[in-house]
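Encoded as structure tokens, the following chain is the form predicted on its own, with no partner shown.
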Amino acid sequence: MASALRSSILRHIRVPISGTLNLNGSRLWTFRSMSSHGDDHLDKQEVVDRVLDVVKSFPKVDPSKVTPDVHFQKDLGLDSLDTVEIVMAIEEEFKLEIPDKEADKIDSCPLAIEYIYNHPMSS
């Protein structure tokens, strides 16, 4: 009775099943939580490490002058063009789109991060 009445709750639910819980020998189940926010958001330095390693891997730009504080422009010497080219391949890393406005202003490692750190859908 109890396989059946649980197969019929997961066929209309979907939150991901973390674990079991036994208390007084009735198995419980536990849930883990879905939202955009709290153990499923990036950790700050996570953000920085990707980041820069997207930096780093771009063609134009000298991996060793690569730093969390660093320019594209003024201490890589990149033109506009190439900054698009980062903020693009920043988004495809971390499954995101940056609207137009906001991506025109990521013009440096640290707005960046905190662009992504601070995104709820970032991943």
Given for the second form:
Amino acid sequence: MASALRSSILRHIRVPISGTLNLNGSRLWTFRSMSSHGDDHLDKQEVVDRVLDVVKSFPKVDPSKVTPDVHFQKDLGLDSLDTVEIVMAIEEEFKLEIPDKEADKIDSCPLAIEYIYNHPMSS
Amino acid sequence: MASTMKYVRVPPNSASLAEARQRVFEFFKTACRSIPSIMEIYTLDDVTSPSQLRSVISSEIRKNAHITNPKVIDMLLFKGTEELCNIVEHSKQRHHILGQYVLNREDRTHDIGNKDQGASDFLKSFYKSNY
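Switch from the form predicted on its own to the form predicted together with the partner chain and give that structure.
Time for the whole complex; same chain goes first.
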């Protein structure tokens, strides 16, 4: 959803290339279009590793049980408050703010990984 | 954060247990998101970590997990919000935070169990600290 939004926005935005630079008499074009985030997107494997680290470091979780497709409440025996706590920890790890509607849906590792991987601001 | 929380208004009562439950989660999220500023205000970096504070908040909430009356939950939420506002607005001092939320929290609730087996119920609740 976020990636679809992003591409539809990017399709409608044209940034005129105005910054030209004179260097040793030659004209160099400087391309810095929307460069703060987006292209330096997180690697899928990195997202998986970091999410698993967050879940494993949760005090009530047995680290040996954590796999990339584990469900927080069914497999790890956590309750709803623990789930929210993990989501908050993930927010902190990836420097995001997950809106309530999305955060309520995240109740397992695959969903968390999917959401963060598709989030343009995750870092 | 402090300026936005100052003007937070009191929401109407929760109509159902589900709504009150949802509000608890919202409150928990608000509290978690204010942890970084709390750590900064009270310079807690060298004594605790954000994840520990998160666990403390959730254990405080879990103390009241047995309550099913939405009005009581609303009242507890109000008190929690008040406490959070006080903390975020720096109305407290560092040792308040340390004593209440950082230092040996396990001892405080469990140390009665081992030592005073023979003590009466009155004495046990007398010894239990007010935190």
